[in-house]
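As a starting point, one isolated chain is supplied in structure tokens, in the form predicted alone.
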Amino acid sequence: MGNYQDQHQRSLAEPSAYWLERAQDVHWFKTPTKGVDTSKSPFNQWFADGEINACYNAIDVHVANGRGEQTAVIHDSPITDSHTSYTYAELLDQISHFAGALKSEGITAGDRVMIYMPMIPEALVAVLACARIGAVHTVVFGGFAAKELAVRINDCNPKVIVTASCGIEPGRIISYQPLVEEAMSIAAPSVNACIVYQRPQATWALEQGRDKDWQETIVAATPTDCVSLKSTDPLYILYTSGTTGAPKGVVKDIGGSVVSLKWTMSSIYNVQPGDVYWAASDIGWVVGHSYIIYGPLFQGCTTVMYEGKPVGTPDAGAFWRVIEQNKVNVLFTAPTAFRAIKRVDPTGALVKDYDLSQFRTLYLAGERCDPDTLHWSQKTLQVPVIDHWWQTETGYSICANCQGIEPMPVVSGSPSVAVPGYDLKVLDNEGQVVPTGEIGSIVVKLPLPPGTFTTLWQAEDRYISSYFERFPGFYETGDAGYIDENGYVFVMARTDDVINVAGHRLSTGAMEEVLANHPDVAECAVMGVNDELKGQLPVGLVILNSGETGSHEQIRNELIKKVRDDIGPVAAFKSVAIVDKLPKTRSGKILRGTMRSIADSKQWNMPATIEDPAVLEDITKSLQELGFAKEQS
């Protein structure tokens, strides 16, 4: 691990020098001389004397360097049966005009603009137009409930909402106008205008004086140039769920984001200018910010925006079709997408229908990648499958097998080693480092590297209390796991998913691995529920492969025996239900905390990010049949 070890050790020993060198790879209006300023830690600042613009680094620099005719973005939409692409020069024209439109609405540097859009190229144009003039964008997943939208409006007070007439899901059209108007009626008044992109599938009835038509606005606008901004100015606010119910507005700065994301494209993903990079996510999530929009464009890649699903648009070969048609080199998606494909096509038969010869590497993140999904993906695609681990707050990988620095052996169950810039420790509840191989809280020694969050929007006290108070001098990731003797990190569960069974600390992730290894299981979740005798007991929920007709009772008994054999009787694993679906967020995370509250008969709120609320009714019934969820919330 020579090259990797050298880089990692240097990034920790000399963080300022290390990242100032990386900063030479991006365009600055004023080149920084300062690396990290830790004088107000944890409010650390990177490249504080530098001036930069994220849009210039994503678009203008490539046009200036003669790459204007290269395809910048491909929009692939099986939902609307359309396929369009834009060159860097075409994007520059659209973005500079839309930036002019925002200016004509009175938007200047520091103002907030809310973007509530489906997966269409205009969403990317709106994001980069904000960055062009220094407006702080906050993207909210299109179709979010009005109440949740209102909470975000109240928190960041946007002057303008950029939206569309509708979003489209398989089999249904979601009109955005009623949602946006209800949100504005609930929220305190801050929004002066809505700029609406009219899609043919639904019409937004424009209200005179408030609503502007996207097309008319762009035609009438005067194109505007990029403005020079401080490196430490905010690039965007992205809301992530908070444990108290109020969302947390994660803030990313401009300079740190440009330097770190461009660096990750070559160092982690091993992609070069001109490569086709596809992050199968949504721009409403951090993956969409980092790896649909900013990262690939900083690197001069072609980025794919996909408006579709892993299955059902039209079948479980959808991803393979996108890879073949768009000559995708690298795909980044969530393990849950591959579990969905595997469930419908367990043998991976549909892969044989497509030419994937251009395809080099699959990256998985968003939820823990169980070894079964990893092995299935490796066998099906015959390319390296790289698990990596990161969070909304970090914006890119904490741990990864850095393919552009030094590829390492893939160890199933591990997202590999700490990325340069991250000094990882595993601590016990008293803040002491635990022995190698023991589970504890995974933390990062401060300072965090550039591009990670700098604060929570208008909530500095909460920033400290949520992330830095429990272990002073460290960022608390909220994840639990261990580091082995080779430095490989194993992220086993959220901290509150490490359960205590009769005094034994056990990982629900380890039990999920065992269940997922059963040949009939497509997907599973294990959570700890309260028990008077043992403190907590594990409960398993499993989805079977499509077409599986075996005896449910027999499968349940096999699973219970398997956990007993592999984890030990100490796990006291006796409760398992077979279900049709698991409750998930739109980004694919399983809502274990909500299920735990239901099982423990506690009050719970419907999560704003849930993909299908009806699933929770079925889960409640299944838990009641197991003897839990005694009171309906």
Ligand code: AMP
Given for the second form:
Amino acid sequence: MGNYQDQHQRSLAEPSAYWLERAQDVHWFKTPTKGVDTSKSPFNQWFADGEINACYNAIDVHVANGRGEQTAVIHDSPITDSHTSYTYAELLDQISHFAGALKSEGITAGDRVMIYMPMIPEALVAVLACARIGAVHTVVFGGFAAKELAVRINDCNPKVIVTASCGIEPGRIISYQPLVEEAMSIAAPSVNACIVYQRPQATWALEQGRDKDWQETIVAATPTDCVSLKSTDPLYILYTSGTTGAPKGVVKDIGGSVVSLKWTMSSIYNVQPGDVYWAASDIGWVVGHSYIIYGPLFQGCTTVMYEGKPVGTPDAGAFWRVIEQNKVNVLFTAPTAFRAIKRVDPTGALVKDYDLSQFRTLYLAGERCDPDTLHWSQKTLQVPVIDHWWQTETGYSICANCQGIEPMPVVSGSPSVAVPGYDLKVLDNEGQVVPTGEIGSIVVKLPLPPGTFTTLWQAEDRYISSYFERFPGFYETGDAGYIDENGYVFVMARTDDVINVAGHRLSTGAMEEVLANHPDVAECAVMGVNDELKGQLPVGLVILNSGETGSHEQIRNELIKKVRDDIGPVAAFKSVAIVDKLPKTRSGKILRGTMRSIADSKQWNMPATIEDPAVLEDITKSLQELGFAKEQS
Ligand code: COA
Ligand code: AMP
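For comparison with the form predicted alone, provide the form predicted in complex with adenosine monophosphate.
Let us now look at the entire complex, which starts with that chain.
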């Protein structure tokens, strides 16, 4: 393997040859001869003449190669006080049976299956069973409410929902039945069956004809083999937040995902078959797809599914306990998790209670890694701490310090350099490359490498308009930042209305839609304000209809509840102020940027285009009442 520069340059100069070589590391039913087909760019196709199966590469191949008795997945669940594990052979048995169960529900290749499950191994079984028969899985995060589920049902029309009787959060059990049933009642009918994993903490009252019990279904099912699928067939749809309320259905293909994710395991994470890899995230996010399920299993690792929190389950030593008990070699999580630990155990004293001798590297992503968190993690764990930058759309890092290719110096505030396959540029508003060190829009020159999204589900126009129209020939990441003279990239902020709350990507536009639907609200704005723990928090400002005399406190509570009910608790929407006016330009645009600076107590200049400067005084007072805008500059 050449060093980083060689690999990166070759991946850009000869993408097809470079990735066809990487493709030799995975199992194909029909080996591809073609790398990338750019004839319909940006709808590029990777390995178009290849045939493959993602489940075969995750499970069967290891059993065939003698790894059947190795532990494939550990379910570490402090929230239910349980610890279980499955070998590759045991998983194969479960998955092939569950694939048979899906088949007997009439599911065939190309059909969509929705998975709405907590962090239990059955969720991983369901995902891989879909992949086994070519069904397209769409996993929805458990923290989303019924309406969000309904929007996704309407968009991809699943025939089957695989779910569980409940999710468990500290101090509360979330029954899924009312959520799923409400979602199905709102959405257009497409779901014929719900397969329900009953957990002892809550029971789902099965509706005859529609609902099936997971255990009974799996016992009755005939095991099914992997089917050979086109490399370019869809593997999954994962919805993510965009500028508007309608989430984007990011589509990943099979061949590109298998090749790229397997390659990242050795080249970025430097893990080998048999290593224990823990991504402390959730299967409902892209990190969960790529690094709880697919990547570690493609590489023959042991993956850890953790059903707990960094703090409170039971204490701030939870992560260290999981690392010791499961002999974790590599941990991947979001900086917010470490900020939560640091807040409770600032000196990292709890680490000393655990033997972390086999722990090698910490990877952080999902949000900007603040230097404090980086330094605290380095000092506390005494291992390399690697920030890497990526997105649902890409499926793996755009920038990283590739530990398996050539470890580089860690530079605080930067996720390091472009990963092989990514040709990064920073452009100004006119599409010109900015000088080194200057901020602009970060873009990737086409073609994108394999494993990145191939389209948006049933929204080809939106795929183009959201990502490829503003800068022709490039993929627009939606992030702004700069590249320094050593090629280190600094990702500073989003260029759209997406905010990042505790590593979760959320749309302020979606929250504004919910607020605007309240009968008393005339106008509103939601913005992301800096928060020490969660990175950002949403803050709403609303103007009431004229003549509205209801209790402000009651309306505020209703608005908070509405966002929780419609989007979900994960939105963490708890701050809203009622104001008389919103600051606007003379042409009517709300000055969100200025309000954000005020809320964050940053230096700000009076915008030349503001219609009524006095409005900002009232806004500042309202933000101060909410606990923001601490020192006015
Ligand atoms: N099902 C139902 N509700 C959920 C949920 C789920 N799967 N996940 C979160 N929620 C709820 C929480 O209970 C909380 O509800 P509350 O308002 O009643 O307290 C709300 O959604 C907000 O959750 P979260 O933002 O996760 O805050 P938290 O206070 O529970 O935990 C952290 C904060 C930092 C500990 C937590 O976000 C974390 O561990 N993050 C790790 C990083 C991560 O998973 N990133 C994903 C991408 S890498
Ligand atoms: P998601 O699609 O949910 O993974 O969110 C992707 C977004 O999270 C990116 O576009 C960035 O805005 C942000 N992000 C992810 N990783 C990083 C990182 N390492 N540094 C800065 N921002 C990040």
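Keep in mind it's a predicted model, so treat the numbers as computed, not measured. Rigid core here is just the name for the largest C-alpha set that superposes within 1.5 Å across the two forms. Numbering follows the first chain given and starts at 1.
Undergrad: Taking the rigid core as the reference frame, tell me whether Ala99 has a CA displacement of 2 angstroms or more between these two forms.
TA: No, the C-alpha position differs by under 2 Å between these two forms.
Undergrad: Can we say the CA of Asp387 moves by at least 2 Å between these two forms when the core is superposed?
TA: No, shifts by less than 2 Å.
Undergrad: Could you tell me whether the Cα atom of Val258 shifts by at least 2 Å between these two forms after core superposition?
TA: No, shifts by less than 2 Å.
Undergrad: With the two forms matched on the core, what distance in Å separates the two CA positions of Glu625 between these two forms?
TA: With the cores aligned, its C-alpha sits 2.8 Å away.
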